[in-house]
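Only one chain is included here, represented as structure tokens and corresponding to the form predicted on its own.
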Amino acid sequence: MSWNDSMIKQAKKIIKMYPQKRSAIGPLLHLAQSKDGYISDDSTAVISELVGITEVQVKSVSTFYSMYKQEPTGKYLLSVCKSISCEINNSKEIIDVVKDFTGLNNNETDENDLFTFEAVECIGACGGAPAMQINYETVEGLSSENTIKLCEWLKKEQPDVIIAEEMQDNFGGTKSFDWAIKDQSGTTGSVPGFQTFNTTKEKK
């Protein structure tokens, strides 16, 4: 196997939460992209022999559905919403801004493994829109002036860490609703923040 022992404990322990071992494929294809940042040949072998499923079957959950990379991505995946409520609220304008700053087309990255752009459909946030998610993380109520600012700030800095509260608070603006709880953990990489997955941290 291509996983080290740690990651196929981890595994086991994602099986056990379930009724029947391919339920858990989902959760297990979220672990083999923090893996690699895509979901490999080697991982879908690995799933397959775990769940004990065809690789087919791995590889048709995914390939349908766009969260799972077939390729490497950039350290920051951003992704900005094109549905029906961010698109009334200028959101062709942000998708714009973001393809200029990184000279990206849709599902592109750069030359420097930085970036990695794509326009998605409804991240769930229409209260807020128009609204982008960098490694899953969302930012609400962006202008085209504060998208250029958040992109400046990814490049300049290079977080390891995105947290989506110090992004709201820097370069947001109307929100969907108020958090209630302040939260300082966020993601390491283009896979949303799970703490069984050791994909959450907190900025120091």
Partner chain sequence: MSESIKINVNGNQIESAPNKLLIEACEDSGIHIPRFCWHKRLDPVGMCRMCLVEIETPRGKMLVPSCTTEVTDEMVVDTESEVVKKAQEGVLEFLLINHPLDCPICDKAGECPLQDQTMAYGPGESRFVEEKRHFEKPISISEIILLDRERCILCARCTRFSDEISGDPLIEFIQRGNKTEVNTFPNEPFKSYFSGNTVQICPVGALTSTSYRFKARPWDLKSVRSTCNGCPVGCSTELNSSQNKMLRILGIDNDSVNQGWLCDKGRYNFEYLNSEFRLKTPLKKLDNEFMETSIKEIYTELSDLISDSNTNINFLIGTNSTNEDYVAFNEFAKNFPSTNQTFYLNDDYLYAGFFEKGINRATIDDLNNSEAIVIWSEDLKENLPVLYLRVRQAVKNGAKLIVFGHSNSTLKDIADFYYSDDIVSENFEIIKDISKLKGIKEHVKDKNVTAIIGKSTPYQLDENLDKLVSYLVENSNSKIMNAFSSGNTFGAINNLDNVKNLRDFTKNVSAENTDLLFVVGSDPIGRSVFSNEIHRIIQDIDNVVCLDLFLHETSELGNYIIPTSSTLGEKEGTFTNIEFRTSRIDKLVPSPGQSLSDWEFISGLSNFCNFNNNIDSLDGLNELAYQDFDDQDSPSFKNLDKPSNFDGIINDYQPNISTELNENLTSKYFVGKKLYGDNITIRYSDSISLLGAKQFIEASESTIEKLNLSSGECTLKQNGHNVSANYVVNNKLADGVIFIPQNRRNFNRFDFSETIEISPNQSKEALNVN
Contents of the next structure:
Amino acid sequence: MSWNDSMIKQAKKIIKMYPQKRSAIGPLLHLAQSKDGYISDDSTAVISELVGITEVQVKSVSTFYSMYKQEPTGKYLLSVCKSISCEINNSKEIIDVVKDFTGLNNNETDENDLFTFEAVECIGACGGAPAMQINYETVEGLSSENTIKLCEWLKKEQPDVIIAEEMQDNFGGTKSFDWAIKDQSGTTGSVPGFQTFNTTKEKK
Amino acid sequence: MKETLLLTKHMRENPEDSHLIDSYEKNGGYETARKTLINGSPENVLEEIKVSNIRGRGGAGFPTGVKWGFLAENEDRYLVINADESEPGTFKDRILLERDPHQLIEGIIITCFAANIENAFIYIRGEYAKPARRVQDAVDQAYQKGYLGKNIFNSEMNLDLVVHLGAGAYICGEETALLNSLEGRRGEPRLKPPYFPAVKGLYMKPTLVNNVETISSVPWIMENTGKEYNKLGVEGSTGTRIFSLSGHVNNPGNYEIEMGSSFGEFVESLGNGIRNNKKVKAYIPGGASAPWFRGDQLDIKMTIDDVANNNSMLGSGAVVMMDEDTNLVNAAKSIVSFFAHESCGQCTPCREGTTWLEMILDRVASGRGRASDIDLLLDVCDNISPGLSWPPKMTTICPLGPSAVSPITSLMNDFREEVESLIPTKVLL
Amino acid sequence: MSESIKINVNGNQIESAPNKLLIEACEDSGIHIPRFCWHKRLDPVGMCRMCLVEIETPRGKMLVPSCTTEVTDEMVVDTESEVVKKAQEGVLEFLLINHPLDCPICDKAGECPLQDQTMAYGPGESRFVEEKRHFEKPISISEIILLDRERCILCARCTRFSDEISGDPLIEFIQRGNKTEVNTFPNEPFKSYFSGNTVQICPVGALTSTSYRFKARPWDLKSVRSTCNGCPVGCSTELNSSQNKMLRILGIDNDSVNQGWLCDKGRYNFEYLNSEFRLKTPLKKLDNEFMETSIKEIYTELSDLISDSNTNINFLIGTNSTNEDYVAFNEFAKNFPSTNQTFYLNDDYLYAGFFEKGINRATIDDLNNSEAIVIWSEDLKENLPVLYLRVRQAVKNGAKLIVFGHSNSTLKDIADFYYSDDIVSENFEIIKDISKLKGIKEHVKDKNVTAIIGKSTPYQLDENLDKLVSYLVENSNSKIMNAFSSGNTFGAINNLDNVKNLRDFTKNVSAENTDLLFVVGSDPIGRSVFSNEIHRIIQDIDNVVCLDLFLHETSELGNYIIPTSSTLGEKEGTFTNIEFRTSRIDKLVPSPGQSLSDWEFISGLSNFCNFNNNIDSLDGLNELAYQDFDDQDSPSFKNLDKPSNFDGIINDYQPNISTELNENLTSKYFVGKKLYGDNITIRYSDSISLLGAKQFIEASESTIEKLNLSSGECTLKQNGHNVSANYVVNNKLADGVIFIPQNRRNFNRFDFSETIEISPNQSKEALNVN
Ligand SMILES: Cc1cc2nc3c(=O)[nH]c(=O)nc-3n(C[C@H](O)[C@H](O)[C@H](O)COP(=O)(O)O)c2cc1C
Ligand code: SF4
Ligand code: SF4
Ligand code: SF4
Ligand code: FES
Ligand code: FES
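For comparison with the form predicted on its own, please write out the form predicted in complex with the partner chain.
Let us now look at the entire complex, which starts with that chain.
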């Protein structure tokens, strides 16, 4: 097995949360994604063993969901919304700006493994359209200028923890609703920051 | 027009800390659950919910009391909260998760008490990382306080609650697909019959699946009685509802209102009108799956039945305004392409049909259309949703396929010239 | 009988059993509804949407898939309305937009539902002007199966089969929506013993087999129905040939036996028929060289030898013959009192079995009606493959499964109780009080039980099995199935008066007491654990007549070689399966050269010797086989060929198996047979020959560690006999148990009662294959 002991321990804890082992596949795949930035064949084999199903059954599940990446991703996963509310609020422009800045097409990762770009469907920020997520942390009310600034900032600062509030304050605009609370927790890597996956990070 | 704040009251009044258990409790939170568990009975809860006449907020609008009544007897039963909110235009559950997770947890406790359930899950879409963290923190706090786990509020009741993250699949909002997903399978909708969740749900055991907003309403109903809830709104659409307003409006956002006023009023007063004083060309009354209304139909009332009588649906409560400058073919393409991308691929008409529609629309939108494409679009639609009527007939397993038909029929019924104008008229053969 | 309900289809009243699926109810009444994904033996998924029909509901007419809708009383159905037709045409068009339409080079063309339905309902010309979905053209997903994803219509038959039926889900849907494809995991091929079934049920030419690819077009295929004689399950088959060459074997849905399925050995072990190495002319050994001769000359020489009724004759008989062949031998042997009508069957595992009065015999269907299934036998998956499927099915339907190890480790995952380690010893003896075992107390005592009982290994003592069987007979309502595992064993024990096993052969037969030995379709030297002794014995006998398809390690020792016809497709007759169910073997292709059926040879010889045996016609032999039965019940050709639901079961027959030797047999290893082996027919069937050639041993991880193996390869050594092998981790095996397959080349030459030295070869990586 190619997962270290602490990951295996984490995995076993996750499995215990569910009445049936197989239910844990979802979180285990997030865990795998947090390890490698994608779902490697190796991780697939580990999960198949942990849950007691075949590798191809795991793969059948992992390829169904768009957040489990089949190819390695960069440090920052830039997901720009292209669904209806964003579409009619110029999301095309935002997409073009990000493509230009990164030089990437949909689902591509740059050579430095810094950015992965994708145009995605609605991320539930339609009131603040156009919107995007960086490593699943949302920024709303984007303009082209601010989007470029955001990308530049990411490239220059290369923050380890991505925090929605920080990005929103510096680069965002109209919000879907009042976020109200100052939150200092965020994520690292192309996986949602969530306690169960050990991917939540506080900014010092 | 004013909002009526039931579910969003606490968060409005306590913007800084509405998500924390102390704040929630200071304002009377968990008292209703405590009282219900100690003094109430399951029958009584069910009765109140039935009297309230609340209908599901996930899209289908099924009466919640009736649904609970269908839950089959079994030693193991489950509650699954549908927080997969992915219908384009919709962001109402997000605010409830992010800003008032304890209200949802309290609703879950009462629901499980009523339905004699000891295991509940909240299935949150994977992209909602921040809301999920807040909910997980809230769940941890509730465990610490003894509001979850064994002998809740020192009663006989036990309840375990797991927060489960999805991974990017709109179809998992469909309740049976959600159950498959929660079982660690592909998020493919199950056949109904025979797999009705209330009978054969999670792990083939009877399961309640309810939307975040639906269950978040439960504490209010139990605190204030079903009768009081029933007084709000109009018959058939009782209570309040959180509408997500987006598109070309001055003040987009979530608004909690009693159902019954018109879309026009709503947009003018709460949405503060259309940007730059433009006119509305078309609008979507209930999420991307819903057929559109024209700009001259703004007087339709925001109730489940009024919208249905006008051949669309209130669905997830997402209202998207499109002003006079909107390129509707691109708008329709965006929606069709959404459904094509989100099709699970199980059934032939949806898997092949939605992609084909996307291809044809793409051709038309970019000026490469053919004269025959309008008929072709409609005929392909007809093969997914025979008769193109409302509510849709379907050749598919679930309503996702037919959802892709809605924007096209809207386009063709009301804005056909706009499509035709994009098709080169003189095609030399 | 259950009551029936009435439904109205297209204006006509039809009757149906309640709870039937609409598509089946219609089918039963002759109304065909087109379908792709629905398969009678698989759970309905309603995916293709081809079978949509309209039913009337309180809210008007509704389109529903007839494959997922159960009939209800008074249901009104329209299968031909305009709406239905439009929907079906729509589905077909959707399926075709991404279909390559390469019928001219497709194996399925001519018997392809998609092609047929396109002719019947399809759109005239394509309205789809875009680029079709592209995939790499056929990829091989196992040694024997190819997948062309462009042709696939995503009906999920193959994935459901491997998940629901065979339980080895190695083929699955990958991706979603329009990108969905069927595939396997990289480096994890579709390595299933049942993979050929997916080729058969694939409704298009997406799954094909290497053995059949580009070989024929359905319209010039000839076919007959027959019975697989690969093992005693006796699956119903359809044999297909073109230009007198066997090209394909399909499973036929026989409800009581194989329900349409075959194992891959039964399906693909036929290419040997066309092998250039087949014997074609009679041979005679002169100065250690085989010379071609004529059958007449052999008859003459043999009849000289046996003119004297005191000639000592022995028979070593294989399990590949028909019942009629066995009858012929049995009659022939009556001319020689010295034989005592004794036949040594080419089987290490044969023992007396459980046939006594007072024991109820089980049919395969009994599995479905029992509360518990008790298994102690050779590995079913390896040796009675389709019976393994039926056990899985019964377990899925709720029967409790109790397995006594270590041999059925493939059942461990689905067993409710798996008794190995501290309950069954390494010598295959139950070392606990049976009545105190939890599974037995709770699920067997006083319950309806079907037990599958046979020797787990040639070294298991009969009395160990006796104990379990007596417990079952005394304490439960049990039925017993004797799990003999090779070919037409049940036909042999049914038609030969006195049968013994190979161990008896080594003890009883010698050059001193044998003037003439007949070896019929047997290669014990190649696969028996008594190989060395048998080799010694046969070598010393002066006159050995071998009837066979090929020259092999045993037939090489013959003085006379008679080329024979294969029971697979080259002759007519009957076969008796594990339930004593007798069914037809039929002929489709000619046998090469001067080959004869066994009975033809014996009958010719008998005539030459002027014996008065009355064995010179097939019909006569068939009548003789069943002369003791009522005309009504006997599975004679006459009755079998009548179209009726005649089941062919002869249950009151008392076979005469008189194996004597049962002591002094010990083994330090767990010796058993794998499905594929180095058998002569597999060796000459190109598409599967490699599957039987790999040499390996199995043990649990910790056992392997104890052996200090680390590199994937090892060498087995004993008295100068060395075999290099892979080792495979099988953690279902109890610790300390080392499995050695006897049917891989050279393995059966070891003396398993003595220690074999197993040492690592450092070089190669662990190969996880068998
Ligand atoms: C394609 C599709 C997507 C859906 N997405 C959601 C969703 O994101 N959230 C939700 O609560 N219900 C969604 N639903 C509705 C659910 O199937 C189900 O009706 C609902 O969760 C029941 O809860 P309620 O009765 O409280 O509304 C969706 C239905 C379909 C057909
Ligand atoms: S309609 Fe689409 S999403 Fe729904 S089951 Fe069929 S293929 Fe899947
Ligand atoms: S390969 Fe054949 S059986 Fe399998 S899904 Fe495709 S069409 Fe169906
Ligand atoms: S199970 Fe036995 S009878 Fe059936 S196909 Fe396989 S070898 Fe032939
Ligand atoms: S449409 Fe872009 S966030 Fe909803
Ligand atoms: S046969 Fe009924 S849906 Fe495929």
